[in-house]
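Have a look below at one chain only, the form predicted on its own, in structure tokens format.
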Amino acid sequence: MDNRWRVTYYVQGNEKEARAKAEDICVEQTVEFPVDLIPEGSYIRREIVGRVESLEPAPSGGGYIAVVSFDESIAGGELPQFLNAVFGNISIKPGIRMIDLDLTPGLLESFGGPRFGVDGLRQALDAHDRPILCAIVKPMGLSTDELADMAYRFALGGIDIVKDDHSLANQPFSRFEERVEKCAAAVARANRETGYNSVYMPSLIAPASEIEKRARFAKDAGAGGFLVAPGIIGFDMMRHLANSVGLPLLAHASFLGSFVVNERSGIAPRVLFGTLMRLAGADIANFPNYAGRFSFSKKDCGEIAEADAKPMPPVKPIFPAPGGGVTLSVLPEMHRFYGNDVVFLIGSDLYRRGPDLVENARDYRKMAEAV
């Protein structure tokens, strides 16, 4: 069995320039080590120095497409030392960026992926055979009262996933538990009074120190979930709390900007709201919608929806949540275009339609029924 995984990286420059580029990676991102300090036919240089696979032009734009196949020990089957061997020293090198990963069936058993991926958030909310619905209470500066008001009427209104902002922390306005205990209790509530399997999912972007503890106290609590963000907490501390709290993860794509708005360096918007979210326990990977407030094409979208849907087994897919400035008008669009594994992610739109949040949210879950 082939025990190494690859990726796939563009790198700048002429065949010459590109070809070095290639060969630097192997090292770098391996044994960081003068290759002719090892001796030849050495174990080290036979297996765990990475190896160019193939190298070609890139289709358009210069620059040429390599494939780097790595020793699946090198990662030691843990999420952390993975991402410092895909791209770790690289990342700091310009005209380097990581635009694919194949990985071996080891790897992706070790990091176990989604604790309940589309099938299992579907089961968990009683929501079949649509789009899942989320929305957001906001803005930062309201008390915790104003905030659980608002969450019990979208939940009313038969919102599946009502979220906090990720700008939601502890501050003094709102403090965490009692955000917690009282934006749970409303959508209980609300739950009580439609049927709906409605959820609260409270932002665990917080200091190492408190996360898993806020993490168990929302549990008991009552809520269904969690907005992460991995780029803040770690990859790792999300992977952590899909193994241990038990409750499906949204993760939210802030402070990840930068790797993937250069598209001659970086990430690749398809791994990294993709492949990466799912490995590190992903139930939804939020990202921004083409022809919204932020830059990412319809490209860019189509490919990370294909990548958290790809058949990774044991790793479960996921659903992509496109969100920046997205309105209940182009739900009709998005549903062609992503189908119904997707969670439509609804904020600015829900309050701008007028003071009636029940109504505006009864009028979005009748039109994500009737797509």
Second form
2 protein chains.
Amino acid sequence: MDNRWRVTYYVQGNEKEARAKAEDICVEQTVEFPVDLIPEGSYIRREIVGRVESLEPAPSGGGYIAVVSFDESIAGGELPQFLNAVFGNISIKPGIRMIDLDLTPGLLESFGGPRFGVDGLRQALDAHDRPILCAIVKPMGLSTDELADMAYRFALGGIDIVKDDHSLANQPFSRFEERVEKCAAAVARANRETGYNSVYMPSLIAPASEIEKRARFAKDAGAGGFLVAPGIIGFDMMRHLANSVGLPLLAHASFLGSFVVNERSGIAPRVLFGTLMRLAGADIANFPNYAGRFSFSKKDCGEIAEADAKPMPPVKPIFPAPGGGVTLSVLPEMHRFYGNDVVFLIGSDLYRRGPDLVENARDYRKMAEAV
Amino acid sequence: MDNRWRVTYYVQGNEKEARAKAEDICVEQTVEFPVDLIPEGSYIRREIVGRVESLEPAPSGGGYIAVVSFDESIAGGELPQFLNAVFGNISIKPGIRMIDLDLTPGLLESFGGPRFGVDGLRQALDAHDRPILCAIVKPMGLSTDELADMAYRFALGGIDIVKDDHSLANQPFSRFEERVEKCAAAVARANRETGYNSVYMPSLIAPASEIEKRARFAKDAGAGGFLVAPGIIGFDMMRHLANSVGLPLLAHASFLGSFVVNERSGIAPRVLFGTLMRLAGADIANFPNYAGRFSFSKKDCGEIAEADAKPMPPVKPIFPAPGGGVTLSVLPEMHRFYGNDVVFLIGSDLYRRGPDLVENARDYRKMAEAV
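Can you switch from the form predicted on its own and show the form predicted together with a further copy of the same chain instead?
Whole complex next, starting from this chain.
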């Protein structure tokens, strides 16, 4: 095993253009310097500049697939510089899409990944051999008491994870600390009645100076994990929370869509919502389900779930969490598609099914236990 | 003046489709909840759900321009939730591009913007009535002593800002702390010889748990500012650094390209590299110049510079910093285009012009003083 990590890029153009783009990536993402001014045979030219390992025609739609390798040292063992090196400047150049990542054992060790992963989260929730259910308290604008009442009802009905809507931050209609105290208490009260292990996960879409403080406050108040949005707070802040605070993390896709909406630029969903989320400490990676109101294909979703699960020791496997329009009626089909290791993120349907939220939640729990 | 902020979106489609998309934005970015389940006439339906203020055909190329307003309260005075609300979930929906932002006085006050801005930075650098020059120590792979020697030569030649290449983090070939100490000392030594006020700005593309620590170390070691990459560390971390550490910030475009490379999705350059950088505390906003090796148009660049400068009290104006292929020969033309309030980010040309880096730097200084 050499000490180089590999990135696979789709590059637009004919063979000559694609080769030029691949060679440009090698320079732009490392030395960003005229190669002819670097002494031939020097360490920098030999090891630091990236290398085109292969260039093959893309299987369909034109363009080429380039595999580029980089020396482990250029990441310096730090995730921000790794992101900078895999897709920093070249993100600004059209016609380049990062479609796969293959890290060295050293980098996998450095980044660490999730603290809980699939097995750890199943233990924490006492939920084995079945899909996990996640409901969302919403809409923004409700008072803390109203949100806490919903949290209680969802937990009473057997929903495993009751999370803040990602729009709930620290607004005047529901301040963070009060909400966390009341929602965590509400879920604990439901657990005493049901014997379940439901957890409440507040949102940590919060100022950089407040995030860790809020996380520690919430942990003390009985929260069982957090919603985080790495597109907003940064991937490395999520990794830091996984290392420092010690509760499960559900990563939300907010603000990340521009990386995936165009097929010939950005980052493939499986890398962004699979590999990168996992490397950066998510235990659960949210993304838009193929059957919902966003535009992900079944292929995208299947590849994300694959990237969440594939062996990448010591980085643990994580849960895919398809959301955005999940309903009770599509659950069996989604279960066939994703298997048991999935978190179903259920939004509106839990409200839409009827006025009794406990009953609606129980329907989901029954379905999750039956599939 | 009401208490609503306004976002202008380009939306793809015919009038009916565009209206549906604009109305979807109002819901998706706020309650993310079936509107028919929210009581009519309720506070949430009246104030919290976004409002389509206008919908007009786009001036060219089809599609529509929608202005959507949101109640100030939904941002909760916090930048991460503001980003979440202006472009969170809808970033995942194709055919929507954020093209303008108009904030309330309350939010401008909350976010604060840059600590120095144009006037403050000119004072710190003792550089009045002329463009500012910024050179870059590179390439990665050089030793700290080699980089410090370059920093010395650039400062000796009269370059105002000598910054780390954005690829320099904390790699084995040049550790952060040693580099900062030696480069800051080198620039101080040059200043003693020249009487100039050049500053050294190290890169803070660093782990979340280390950023503030590194910033304080660097400030103590004599650094005069920082290179930050909000696309990697998060926009609010940049804002936090502006508030807490108290040195000028140069914001780099790394990892942000996917927001701008496609004209019908993402965020317009003037909003991303202008308004958002400025709101989030950058004193200098880097972006690819129209004459360089990236794909920005002259129109994009002009609009970014406009967004950097337009009155937005109490948020100070900032410097545009076009880079990516700037050469001495294009400086006069760029000066005519951008005016005096510009930072020229000069990379390879300072190395390419000849082996004497001091002489090369002096040529730039002379040109900057003459234009």
